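Shown here is one chain on its own, the form predicted alone, set out as structure tokens.
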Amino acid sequence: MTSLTIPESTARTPDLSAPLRRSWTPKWARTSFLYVGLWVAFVWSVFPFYWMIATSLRAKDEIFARPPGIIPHSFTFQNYIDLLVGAEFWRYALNSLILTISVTVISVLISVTAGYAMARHRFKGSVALPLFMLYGQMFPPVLLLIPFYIQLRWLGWLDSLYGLIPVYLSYMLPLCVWLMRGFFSQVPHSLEDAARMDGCTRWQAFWRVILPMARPGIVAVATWVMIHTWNEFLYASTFILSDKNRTLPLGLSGLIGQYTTDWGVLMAGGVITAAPILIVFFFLQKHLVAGVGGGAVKG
């Protein structure tokens, strides 16, 4: 019988310390890349905004200019003014801010109570009942058009923007539900026991110990409903039928006319409009990161 032998060479272990992979890219040329790739997505992002600003800063006779300007050669104020003499913008503005208030006030009450429920407490259908509340994030919202215009017509809400609150709620409490229980969850209990082992009640330690904790959840939370109620079109364009309860997004679309529209007062409508979001998000993004990242870890 024949032994098998192993060749040497194949027997030899490879060397674990060797470099898996040699980059032949040197590195100023992955560094270059990187930059032109950032820069490229920068100008992309920020782009849109500038030509919205300097285009509400154009005189009319200068926005239709061939070829058109990177940079207005004129600055004016003309659409703004045209824009904020008429009543109708603050009645748009108004009705926007009743909406966003409410909803966002509401959502936040339901889903802070909401979420501690869930975290604290143990009852049937408490594991699969966060589960089941996503499942209306999974439809898009135009499939939820027709039943909530027959339960508001059915309701005699429609044309109303207290008709509007409850279908906002509807999409959005699940998500805020979600975030909260996270960050409950992340509370420990140990917190809550020795408050209550030092003479407080239940309601006194989650008001005075579990809610502030809970601080960064209840920003992200408030913000996010806040951006989306303020710039809410498909359900408002549905529901709302006259013009004394349009919304701002609903009052900037009448803007655009069928045969011609008025860009500048257009743009200088979507500057003030997108502008207390931007202010709100600048002051407020380093909560909303925190709450968001926090809420979705033990959520």
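Since this is a predicted model, take the numbers as computed values, not measurements. For the two forms, the rigid core is made up of the largest set of C-alpha atoms that agree within 1.5 Å on superposition. Numbering follows the first chain given and starts at 1. What changes on going to the form predicted together with its partner chain:
- Superposed on the core, the two forms differ at Phe33: its CA moves 2 Å or more between the two forms.
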Given for the second form:
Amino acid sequence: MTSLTIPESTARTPDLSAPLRRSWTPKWARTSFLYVGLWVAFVWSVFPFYWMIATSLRAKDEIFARPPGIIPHSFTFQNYIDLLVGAEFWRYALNSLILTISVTVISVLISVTAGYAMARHRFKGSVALPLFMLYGQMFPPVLLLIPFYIQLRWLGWLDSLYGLIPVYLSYMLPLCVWLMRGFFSQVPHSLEDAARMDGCTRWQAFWRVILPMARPGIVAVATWVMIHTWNEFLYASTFILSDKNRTLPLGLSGLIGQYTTDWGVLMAGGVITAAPILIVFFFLQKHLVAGVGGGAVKG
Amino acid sequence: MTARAQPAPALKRTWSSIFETGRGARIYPYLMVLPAVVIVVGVVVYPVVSGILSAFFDVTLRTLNSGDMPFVGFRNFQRVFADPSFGLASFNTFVWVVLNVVAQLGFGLALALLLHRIVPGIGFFRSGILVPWVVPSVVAVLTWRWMYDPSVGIVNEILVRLGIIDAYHPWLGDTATSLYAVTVESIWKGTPFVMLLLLAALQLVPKSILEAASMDGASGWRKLWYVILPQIRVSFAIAAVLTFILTVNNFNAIWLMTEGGPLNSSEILFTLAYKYGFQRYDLGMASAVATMLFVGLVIATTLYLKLIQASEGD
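Now show me the form predicted together with its partner chain, since the one above was the form predicted alone.
To see the whole picture, the full complex is given below, headed by that same chain.
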């Protein structure tokens, strides 16, 4: 069948810009097939997200109505009010915020210097160390969980937010260093040499020239750390015991009741937990597009 | 300009000028790497070593309190092997990993091929399809748990209306379906990331090769198999390894939907180790399972990376 269509397709289409041409089906059929596929994938991907928002905006009797209707009949913010009136949710959000900021600041500071040194200088281990960092990311968290538990218990840091900081660093730092090294090695050597020729010290060249150039990379790494710390559940649920130290994901899972669960409030909490991530994502894209390259060498 | 006119800054002794020459210049990179190395040794290397070691000691709350943890050799491993739920969890882990990796790579590739076309509205579809990847995993899992609700869940309602099932089914509460129900969520969550990796690779495939294949009369499927897949082979392998690692380590999905239940029907090795460690507080047994997982992960990953390198050679 294909051999029959060859002369026809090559003769009819001198324009070769459509690489995946299958010439035995008409164009409109292929296009509609493509859009059907896209719509199926889109609905499949977005539906749970839609369902979370829809549930959070429904009144309680409608949530537990049977059969469930796909489109809400009436909108209410009662679930959000129920969620935000209590002090717990704010405490969880504050805990998550404190933890996210401290872990992000520490891991960015440390990985910036280490990544820079690995990208720029040759020293003993400058080749093996980055690879080791990459391997460090592979270790299963369940293996780290037990020694962490023993250590935190020994230090008396169980059930504390600051006890979680070193734990989260183990989960974030290796990949941060690896990524930072990648970003710094993309900054041209000539820039730093020029700065040094102009009389900058090592530190000034790094601080005034290299760091601004690597900013998109730093933003990307920082965003990655922020998102993962904000979402982390396993370590927090193991090491945080008391209600007042819970983070947001932990607080959310705590809303699951043994017998009944108020799904409207839970889904409202889900929307609020997901919102900062979605916003950060939006900004990340802007930064990455605006920052990369910059044409500093040309100018 | 001013810096070039006056050579003074080079001579002025500042705190940073000790790093400009001689010994200072040599230790400078080490100083910059030092904090990261110290922290990684402290929070990654040391815990991994001590975690593997504790698989060979009797570590329970009682021995932790007394501070005296006797060496027990392979007894923790023997106890793990004697536990019938370990066999079930191993089998479930296998099913869980195979289903997730195959489905995520398959769907991820299909989505990447769909989204690779430049058609009107493609940006809208791309951002929509990335939603599962962006939603925090705890939020996603809890949403799916709600959708699976046995009495008012939307999944049941949709399946009934589509005529696939006759009556509402407790997907997470039935030993026959719990693992598969969680797998569906995990595939939903993981596929966009695979799609992103493969889409990036597809965009690097040279147009000229595809055009040459079209000229030679290759059909869509043949082009996919003989031209596109070989071109994105390395990214595909990397995606496979990453999916494998992420799936073995995916705790949230199972724990927050079923906690491995009912009757261990959705138990994987990760959740089993977690239960040994933090429900029974038998940390030695938990370490034994975790060590086996660790060895398995390292072997599988190394093997796969070697395979890629080998196929790169020819």
